[in-house]
Amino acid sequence: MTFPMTDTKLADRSAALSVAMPVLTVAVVLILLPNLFGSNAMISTLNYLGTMAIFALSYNVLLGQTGLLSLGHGTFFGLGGFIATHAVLRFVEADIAFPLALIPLIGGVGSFALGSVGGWLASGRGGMPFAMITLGLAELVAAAATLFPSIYGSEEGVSMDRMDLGSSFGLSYGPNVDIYWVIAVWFAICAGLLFFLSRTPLGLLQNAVRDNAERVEFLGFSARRVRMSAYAIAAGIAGVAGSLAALNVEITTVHALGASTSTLVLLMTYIGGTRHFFGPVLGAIVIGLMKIWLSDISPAWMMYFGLMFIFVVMVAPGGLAGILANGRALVRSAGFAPQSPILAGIAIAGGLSVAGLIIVIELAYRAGLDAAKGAEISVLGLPLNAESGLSWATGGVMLIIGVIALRPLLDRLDGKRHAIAQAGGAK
């Protein structure tokens, strides 16, 4: 005799599939990437994106999971790199056969220990006091870098040869693809640990501290200890990312400790989406590619970073992952077909606005900071002249028309959604 599957078993199977499918997808993608992009330059890009993805995931333990704004998270990225570099040098000096692939574990443990001390100092309160203390700690470490050149290598940094430790796990660590596999495995390990953490009682307590720290204290838990644990864990994972970055480029400099590194991970995490687990990974990929490729195309690449951040803060606080999630839900809903013409109009108007803005920005940079290169410039395939009023008018008109067209389209979209919601309620 057979019995129908109970609701509990169906729920358990659905939950298992919801966890297994992302894991399998990530594993397949990591295996396929070096085969799809086999050039040395692309492998180097993938290595950089992998380290930044781990770094952004670590920062989201603070920002998205616990609601803590750290202004000095780059410190642990840099410290992890220095710890890993010195570990390689000491092992080589002592002729100790230590597997290179396990060096990030040393950097992670060292950063975790330092993060535990920093967390004890910074986690007394959340909000702005926490942000200011983390900024002070970061500046303290950055200032110490100039006082201890034997550790930080002054402005030249500390370099090493990753092949000096020899082969292990079937890898010689000479080709960049060997380092890719090390980064891929560590990415899987770190992502798995953080995903598991988000579903443990500690992870749920971190969410509770983010939402209402006073209620957590009222229930008998210590909000400070929760913040300390989040800070230490985030520091440890950041140390792993810094160690991998050091192995990838074989040098660590004081620049990795600076404010620019902390700002970069903040942009990656927030633009990607703090309320979605893989949102920071998406942000690391987008911002990382912009930093690598856009910097070769335009001198105004940092301005595009800022504009994207402003857009996410003002229009899409859920980040790029939130936009994708909303789009997926819209496509699956019954209201997609009636709204598709309006959405197409919004896409066209938005594209026109972005194109006009890019033209204006590039003309402004060519007329100002890059005037020595001449007035002639090509933007989006259009031959323009920074000294021509027609070129400025082209970009300005595109921007104005796009912005003017967007407002009524957005209003129509809201009205259509309201009508669909009312119709659904009536049924």
Partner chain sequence: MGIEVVTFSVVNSILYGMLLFLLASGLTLIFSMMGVLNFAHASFFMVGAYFGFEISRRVGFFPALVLAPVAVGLLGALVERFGLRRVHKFGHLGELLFTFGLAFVIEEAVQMIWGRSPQDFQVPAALNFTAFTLFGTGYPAFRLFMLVVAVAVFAALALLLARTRIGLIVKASLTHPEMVSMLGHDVPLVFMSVFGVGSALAGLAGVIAGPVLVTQPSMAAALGPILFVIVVVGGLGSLAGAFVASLLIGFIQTFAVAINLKVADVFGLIGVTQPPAAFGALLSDIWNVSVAQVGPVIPYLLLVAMLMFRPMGLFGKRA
Given for the second form:
Amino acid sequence: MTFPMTDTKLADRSAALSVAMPVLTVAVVLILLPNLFGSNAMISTLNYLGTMAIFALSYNVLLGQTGLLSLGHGTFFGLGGFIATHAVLRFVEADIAFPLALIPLIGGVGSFALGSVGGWLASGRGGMPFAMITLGLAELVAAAATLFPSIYGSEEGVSMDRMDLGSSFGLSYGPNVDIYWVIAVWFAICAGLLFFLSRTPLGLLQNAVRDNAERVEFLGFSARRVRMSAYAIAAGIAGVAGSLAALNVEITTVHALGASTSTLVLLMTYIGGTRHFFGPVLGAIVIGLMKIWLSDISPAWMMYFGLMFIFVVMVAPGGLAGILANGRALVRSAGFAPQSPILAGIAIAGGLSVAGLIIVIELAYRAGLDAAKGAEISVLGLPLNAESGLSWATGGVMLIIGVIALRPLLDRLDGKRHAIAQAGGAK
Amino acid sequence: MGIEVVTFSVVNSILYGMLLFLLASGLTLIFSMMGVLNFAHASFFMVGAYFGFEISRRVGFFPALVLAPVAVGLLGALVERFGLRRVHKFGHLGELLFTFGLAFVIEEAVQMIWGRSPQDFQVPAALNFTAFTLFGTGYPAFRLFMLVVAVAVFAALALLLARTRIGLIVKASLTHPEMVSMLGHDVPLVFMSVFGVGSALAGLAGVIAGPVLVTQPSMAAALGPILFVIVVVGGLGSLAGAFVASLLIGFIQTFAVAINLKVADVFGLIGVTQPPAAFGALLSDIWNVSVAQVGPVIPYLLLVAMLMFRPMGLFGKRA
Amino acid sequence: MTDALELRDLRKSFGPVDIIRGVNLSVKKGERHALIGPNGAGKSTLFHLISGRITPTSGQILFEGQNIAGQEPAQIVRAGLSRSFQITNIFPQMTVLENLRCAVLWKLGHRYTFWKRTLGLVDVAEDCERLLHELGLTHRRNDTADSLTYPEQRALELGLAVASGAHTLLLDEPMAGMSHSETEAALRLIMRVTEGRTLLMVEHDMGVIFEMADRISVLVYGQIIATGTPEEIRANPAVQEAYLGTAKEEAA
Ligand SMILES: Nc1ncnc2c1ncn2[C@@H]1O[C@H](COP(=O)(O)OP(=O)(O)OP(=O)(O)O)[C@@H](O)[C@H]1O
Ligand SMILES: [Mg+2]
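Since the one above is the form predicted on its own, can you give the form predicted together with the partner chain too?
Whole complex next, starting from this chain.
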């Protein structure tokens, strides 16, 4: 047989190229970012996004790669943070000059070890039992944390000073941008490791467990061990992310390992898209930015997260990455031109309903939670009033018209695509 | 611990357990019929409390006792019809994620409308008196009323299951889940009704619990995980199991608060009054742990242990 | 010589219902053994018992002399006994090639490797190419399994069982639901890929069975009522009465 050889060589070359391209892009972006956004506030935003991106990538080892819904991934983010914080405190106490940039390694290894134990407990089955047991473990750790104030601190948490370990690798770790470089390098390492993992036999088996765990058993493998490994690896990387967060803000609270952290990473990962390697990064960036910016201008930001999440679950399970990929494929396809008028109509109707929804939600917040701020409110540039029927009607009518218009447009799009597919088939 | 504390704790345990069962029964029904573990179930409980508060403010508590659950039931039916049913095609993961997102949105919506602080949901005047006095301590009538309502609903539900056509279908599906697929064209309607009734039960629990527990946006998140402990420990899909587990959790949580004991006290009995300093801060943490603090941990220990050693739960047939 | 597979008084009941009621059966090394029987006789249940999907209520399953009753499916596969399913049981969202890769990993000793790229494993690549070629799926290698046609999915199902390298195979109705010409092709495929291995196969198509089987066992209502060569089975009055009666008329 000759064809397999040439074939794998070709595959190898294109694989090498398809690996090199993203690696280069990521490296260039990571180096450029702090130069483009130099302000201290922007750097600390970047630091936050970086840790969240690592966190979301780790979560996707479970959700996207192995098909496991963990409701307690925040536990390992928080535990990683505590391990890192205590490591710094101990090293300072013992006067050991451990490089701060390597502290996340300790947090990661510690979380990995704890994740191995947790994984052993949780991995008997997938699906709902897995979700339940991860929820139980997370609640257990969170509830037990309050019993050990010497480890988890009291309400204020445990704090440290990242400069106490002295400088290393030419960084003093005083300015935020020093931490940026630490996070950027760790992001590259973690993303690289996880990308490599997804290309190994173990990564393949994780996909197999996602698709059909029972069949994996009939091929000689233990689905439990595959789940366990995924759980431990995800925990370890989450520990790195948690450590970086601890270095960044210099404080870790019990809050970090609670339900809200677990929820946040689920939202980020799923909204970003679980079927593309960098989908979770996209989700972390979009949700992270929304969290930082939107929370300043709207009390409804959490509501928007929730609605976005439900939208993705119901309409676009591929997440933002899936939407982008589909959109790109569509624009490149021959069928794009004839569809574009309908697509434009859908965009307008969709935009109208979203705008209407935003108006209604903002008004509702002003009428309820934020009533004390007065009825006057400006939404999307419109001066509105939470007590005026006209304001409510504006939002309501926009929403209703948008939704009503969407239905026939979507039907026509379906019809059009059908026709295009048939014409293509006839050729 | 005196006899009076024990007596009151027992009554309170049963009461709390029955309240939990009102919630767990709906969750169990929905799970056995539809295979969906509804993460938003506790949210319907919370919505019930808020609806109950709003309605009783306007027309009184007793109308609210009927109207609020009905409203919550309708809401649940709508959620099933326009939400859950559409994500069914994405499998169980899609359904789980949907109810998870729903719980998130409901919590936000409640804050949007009513704000973040607790509502002043009062015990109705007609029931605001002391039912009986034991050992010199009075027991509030409203709590007895809660117990009566919970038991009445339990009885009505049992009757409904035993006597009506839909009840028979539901019961059959509890023991033979594959039967549900043989219902024919009625399936969507049955699903919608079951989801609606389950939500209404949660709503009812919310109305009667609202004045006693605090009506606030975090009440769903506080109760949700406990509900899962109950349905898992009782055995997924088993009503009897849910009943026993509800009472069990009721007792654990009530008594943990009532018992005033620290690890240090135990050591005090054998004459050790100070933690050995050699073991440092961690030991002194353990030294200071009280039963009341351990209370919240126990249900989750139970959950994890159960899932590991007896995944079918106490009464379940399915793992 | 020990038999490849021997069942001794194997029983399985689901609650009060006895489905497998004392099955005794031996499959010789290298033989092609067909298991026939009416719908609901318990053929698939028997396969589930042998392959470890469910545990027997009582009785022994001797595989190459070792009792494997109650072992995990994975253990049984590693011991050298693999199976295919009546209801297609593949990895729907993975490509054909990825499906096969998973199936050959254990045999080639890569197991849970996480320090090497799958694409760099030459033995995996070669074995998968060979399998693709044998199964006639080379042109579909990069398509997801759920986009395959039904016969192609059945071929992949068979491929997963064969790829594990086991020398004893249980095939549960590999050609169910295929048209006549598809059945022909599938039969040739099965004969080819199971060359030199022990085969126990459930099949309804009498033509196929008499063409390929060395021996036939007839399972009726949870019991083996006869075992023998195709000619013996054809001539067996009990079988004719219980099962073949209709089939013979059709053939006539
Ligand atoms: N898990 C189970 N619980 C209860 N009964 C079962 C179970 N699995 C199978 N059965 C019953 O066992 C009997 C045998 O089923 P089995 O699938 O083994 O038959 P089969 O011979 O493979 O039939 P077919 O030719 O239709 O594939 C059937 O009556 C079936 O209903
Ligand atoms: Mg069968």
